[in-house]
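What follows is a single chain, given as structure tokens, in the form predicted on its own.
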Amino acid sequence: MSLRAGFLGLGAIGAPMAAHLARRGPLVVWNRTGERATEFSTRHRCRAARTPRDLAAESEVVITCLPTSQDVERLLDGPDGLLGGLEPGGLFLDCTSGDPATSRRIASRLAERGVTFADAPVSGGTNGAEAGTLTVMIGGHPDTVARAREVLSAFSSRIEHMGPVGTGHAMKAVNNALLAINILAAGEGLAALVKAGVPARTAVAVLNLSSGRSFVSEALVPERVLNGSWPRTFRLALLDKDVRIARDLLGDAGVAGPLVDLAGTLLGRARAALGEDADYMEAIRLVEQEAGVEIRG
């Protein structure tokens, strides 16, 4: 990789993404928890910046991977903010699962500084991040997308240009809303089948040979629910946030979205019941609790 890169946000997905970048070329990292950035820089032989401004001053391309678009926007301002270090001609890639409106606002502010922006959320989970096989949904000008491909290819196997700024985040929000609907529907259906006397593993096997199958039934339920492992890889609170973005997107487009609305309501209820640290697949746990059954096999 020829560009000097700066990466902000070393969470469960961000850290392996940044690790792939560190293998490609010069990298500087920053994280809100400074100890995590220091530990990462030692392990991957890169540099930890003291502030976002310091990171931007050393980087030709800045990549963010934070919980929300608002988190990204907050890093722009102040004496230690990114805007103080960004130089004209720089490239800003936001891999956050964010919202289109804030992305367009960030893009406008950066354009005033001569910095180009693209929203580039990713899909593939922690496994895809570690393997470097994420799918990137990128929104931006074609010239910006062409420039970004070299950087994004470090941790992805597919980079799909969705359209202008904001469309990458729109695509990710709709994808995650459909994921949420599939999780909730699978939990409800499997709970009913188990209570009716169908072994959970048999139900999942038949479902996966039939037209109702999905990524949730084919991969997530067997790997996390049937064996009772319930790993924590992506917070339910973040999926709830993504569904709210999708609800706003549908509303702005004038599209009625009763299924997405209901999924948002149910996820919000699960989040309140299970807590802020619950994993997104634990929405099925609430279904189990309310049905008085366990989906195991």
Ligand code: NDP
The other form holds:
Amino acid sequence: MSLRAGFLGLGAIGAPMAAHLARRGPLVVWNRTGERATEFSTRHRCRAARTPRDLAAESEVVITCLPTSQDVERLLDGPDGLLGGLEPGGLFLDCTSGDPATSRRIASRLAERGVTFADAPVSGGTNGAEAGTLTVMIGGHPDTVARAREVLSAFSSRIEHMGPVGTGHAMKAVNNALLAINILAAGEGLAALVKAGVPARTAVAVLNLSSGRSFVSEALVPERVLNGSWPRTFRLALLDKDVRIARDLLGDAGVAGPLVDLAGTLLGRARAALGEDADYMEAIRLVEQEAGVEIRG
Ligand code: NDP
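For comparison with the form predicted on its own, would you give the structure of this protein in the form predicted in complex with the named molecule?
Everything in the complex follows now, all chains and molecules, and the chain you saw is the first one.
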């Protein structure tokens, strides 16, 4: 890789993304919980920076993957903040599933320092991150996008330019709102079918041969619900955050969004009931509990 890279946020998806970057060239990492960064740097033979500022000072491209855009913005400031270390000419790629308005503000603050920004959220899940086959939906100036491609291709097989800064986050929020609606709807429909006496596996098989199928029914339900495995790969709290971003996006665009609104309300309830560490597919567990049925088979 021709640019020296710095990566902040070694969480469920950030860590496997950063691991690909470590294989491509020199990498420096930072994580809020320092032990995670130390462990990662030992395993992947790269450096762990003491502060975000130190990381920025060593990097030509800074990549963030944090829960929210607000978390990213907060890392800019203070004596140890990124702004203290960033040099003019630098590139800042935010792979957080964030929100367009905060990203536009971050972009203009960075532009004052001569640093270019793009929002570059990803889809494909932790499996896609491990395999290096994520899809990146990027928002930014075409020159920034062209510069970003080499770095992003370390962990992605498709990089799609959506438009100006903020449009990557808008795309991601709408995608995840549709994912949430599909999860909730699949849970409700399958719970009702099982209660009506249809074996769960048969219901899923027929759905997947019919027009009501989705990624949820084809991949997620067979892998996680039918066998009751509920692995924790993507926190329900993060999907709830994505649906809130989509709600704001629809509101700002003057689009009535009753389905997205309702999905947000239901996910908010699920988050309150199941906690911050629950996986997103556990929203179906709550549907099961409330219906008094298990979708297994
Ligand atoms: P995790 O909760 O697993 O990890 C979050 C990371 O951010 C951790 O490294 C955590 O540090 C760090 N962090 C949390 N809060 C702060 C803060 N205030 N300041 C600095 N660092 C902070 O999240 P994921 O890795 O799953 O998700 C990251 C982003 O990627 C999210 O926006 C998510 O929506 C998106 N995403 C996730 C996918 C997935 O499958 N998991 C799929 C596609 C997108 P610490 O170790 O200290 O907790």
